[in-house]
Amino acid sequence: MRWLMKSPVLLITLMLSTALMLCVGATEILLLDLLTGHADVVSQTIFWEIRLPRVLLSIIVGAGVSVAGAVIQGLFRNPLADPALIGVSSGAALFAAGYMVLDLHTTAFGLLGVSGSAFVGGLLISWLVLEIGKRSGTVSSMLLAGIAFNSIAIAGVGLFSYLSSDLELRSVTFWALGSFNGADWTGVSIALIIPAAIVLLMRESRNLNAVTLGDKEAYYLGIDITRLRQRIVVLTAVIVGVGVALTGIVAFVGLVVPHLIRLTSSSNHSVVIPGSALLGAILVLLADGVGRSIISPAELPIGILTALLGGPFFVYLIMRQKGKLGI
């Protein structure tokens, strides 16, 4: 019942935030002028070709990363887990850095580009983590494998940064901080994979609720734990892989947002997953709006904002809600 009362608030907040972010920026645009046809050609171009795809992409990626965090926390039964735990973010960063530093655009990899290389890297590392988890059959092994591959990938990014020129180092660093600056309709079209994956994850709500009780209990309830892990990890890797490939790394959202929903509503995944999607979309949308307005006409990478704002707020929640952060 509490969720039914809160969901309209999130929906209305998302709609109002969307309308606001469509107007705010280096160039202010009035929606009324667009609707009545009084906007000039420049404003119309900015709105349809730059502002609208950027807003839509931030909503989709924010929702996807938050849902990925919610299901990973449920799968690992670890309130400190986030999508980076399965190696998708670090794998994407490793392959993107390699593409930029090794100048692979002149090779067969040139067809992939930075985004394609990041997507392939994220899926490859996630697949390796999943394979180790399948061989061992325990969630702990998968967790440890994710930590190990994260360390290896981060070391690889550090090596590429060491070998890079000043310009390449700046490119790697800026990409890793995350930005919606390159959003276009092609990116939005590709990102539509994310809502489809979210719908599939929502169908796993009952299974995730059972897994939080323990593997044995879930097995007695008729759930194939191994296949469930495979589905969750694959869908999460696709969501985060697409998001990271299109925008870079959006830090901290996948960790904080699911906790906010659990602390204010319920730990039931049928509530946590859609709630995380809505709240994550709102937070990333607003963070991107602040990032492109606070030092306009320059932009502040969204990863910096989400970490600076999310970290202290998360600490505040921990202090206020002692003992309530469990899955």
Contents of the next structure:
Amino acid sequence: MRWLMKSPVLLITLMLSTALMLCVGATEILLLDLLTGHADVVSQTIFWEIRLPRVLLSIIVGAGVSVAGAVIQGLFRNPLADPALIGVSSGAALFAAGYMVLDLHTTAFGLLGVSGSAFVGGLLISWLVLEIGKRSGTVSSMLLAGIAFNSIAIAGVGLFSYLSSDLELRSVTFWALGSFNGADWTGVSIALIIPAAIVLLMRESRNLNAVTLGDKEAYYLGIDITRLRQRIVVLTAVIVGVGVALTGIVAFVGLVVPHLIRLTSSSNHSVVIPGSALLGAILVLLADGVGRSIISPAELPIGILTALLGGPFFVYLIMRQKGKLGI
Amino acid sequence: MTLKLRQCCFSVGSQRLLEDVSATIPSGCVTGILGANGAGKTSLVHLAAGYEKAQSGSILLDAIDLKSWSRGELAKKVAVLPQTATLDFPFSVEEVVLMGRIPHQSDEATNRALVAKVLSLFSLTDFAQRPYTSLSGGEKQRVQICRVVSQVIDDLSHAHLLFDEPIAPLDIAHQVAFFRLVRGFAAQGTAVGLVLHDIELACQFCDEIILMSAGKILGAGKPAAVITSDSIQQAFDVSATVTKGPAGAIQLIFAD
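Now show me the form predicted in complex with its partner chain, since the one above was the form predicted alone.
Time for the whole complex; same chain goes first.
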């Protein structure tokens, strides 16, 4: 937080972007009109019921996926790890899609809801990846296992698309491409668990710094690695699961944003986590703004935009890392 | 302030790595741990610092069983540099060394002052803000050594420093500088244990030598008593004549 006080650029940019995105859309709304009571009823309804929840959700989810990326990279000791890349997001999408297509709400699993199912899917993949890493003893094998699980989960989502009705197909496609189109106040209230998880992850900053040195090094610094891993995996699965359930997969943000913070500020997780939260919120907020304006009144799913921007950056990172990763 | 292993046995799966090992790393001393590859040196360090658990025997830190120490308290007393350290994130050198202060609750200003002190001891003050990933292998090793030293720098008289092959990536000047510094720490009461491969340097700078072979202790004591032609033959399976140089330093002359 001290870093935020010293470097308020991101905070100010987020506030300005928020103000801008509250105005931009198929219907232009002037904040001044709203504040002075000169806005008409339609504008007021659009603002309170559609735009504000959408902007808040994109801020929260953008912050969440970026922080999830930052901590997964730290935990895996690999700058190319990301919840979307190692299958956590796809696992969440698979379980969310499965919940809908298989009508699980009518069964005992109904209590889980879409968000709960997505959380279980994300948690399961994270656990599997970590377990494989523990048995093989290398970070590279964890990453490769994650990539394999990602493919399996994507194939599973594809299978559910094939099995689904036309109405369900729209929803399943939504998980795969990501969209803030359905944002409402219920979604925002569910998403509030994400900032809570971010706060808990910020408390692990020092431990995450130590883990980047290696398991032995972290042990010799007095850290219980097994418990730390459990905490990080559960909190990440909460963020990714809830995020995916509400907005689908927002690709590459979790990979790219922490790098930008490391390149411009520091690799210290007490900077990377809050910095990623702010920058991720700004980028997803702006990307959503572009997505709903560029072909207005239609919308471009945010996952397409973030993948188009993030994909080339990912290739750049691989080139930059050269032989260092050993994969 | 002594680390003692008593009749420790340690296996991984069906492979016995340490067999009935008793060894001491006393305070105020630099103890060299020597032996061929796979002799059990690293396992001994891991056991002594609590990372691995012995199947039998006991380990005593300051006469208290290691099992009775909490992980946090142990980290304030025993600092270890494992054999290989990889760090792929561009932390600054200062940030890496600051990680050594994680076990302590001291405030940031105190930690930064202690880190600055350690960096100056190892002539790394000018490197403080450089990204760790941009350094050479030897420079990275010096930073890792600093990190480990910073873990106990505020209480050297009650500290235990264990380094697993610390000098391998260092040039000769920095190797000598390293030995002089750890000897300085030992003079203040620190128990220093060094896993080494350079027998001559070990004999010159270590007060005590533990020679290992096939998971057992072959000999322990003063360098001149432990390092003999016979023990070298037994530990490394090479023929060497052990002589004393002009300044009394032990020299090894290997047969053609």
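Numbering follows the first chain given and starts at 1. Basically, rigid core = biggest C-alpha set you can superpose within 1.5 Å across the two forms. Not measured: the values here are computed from a predicted model.
After superposition on the rigid core, the Cα atom of F149 is displaced by 2 Å or more between these two forms. With a cut-off of 2 Å and the rigid core superposed, A210 has a Cα displacement that falls short of the cut-off between these two forms.
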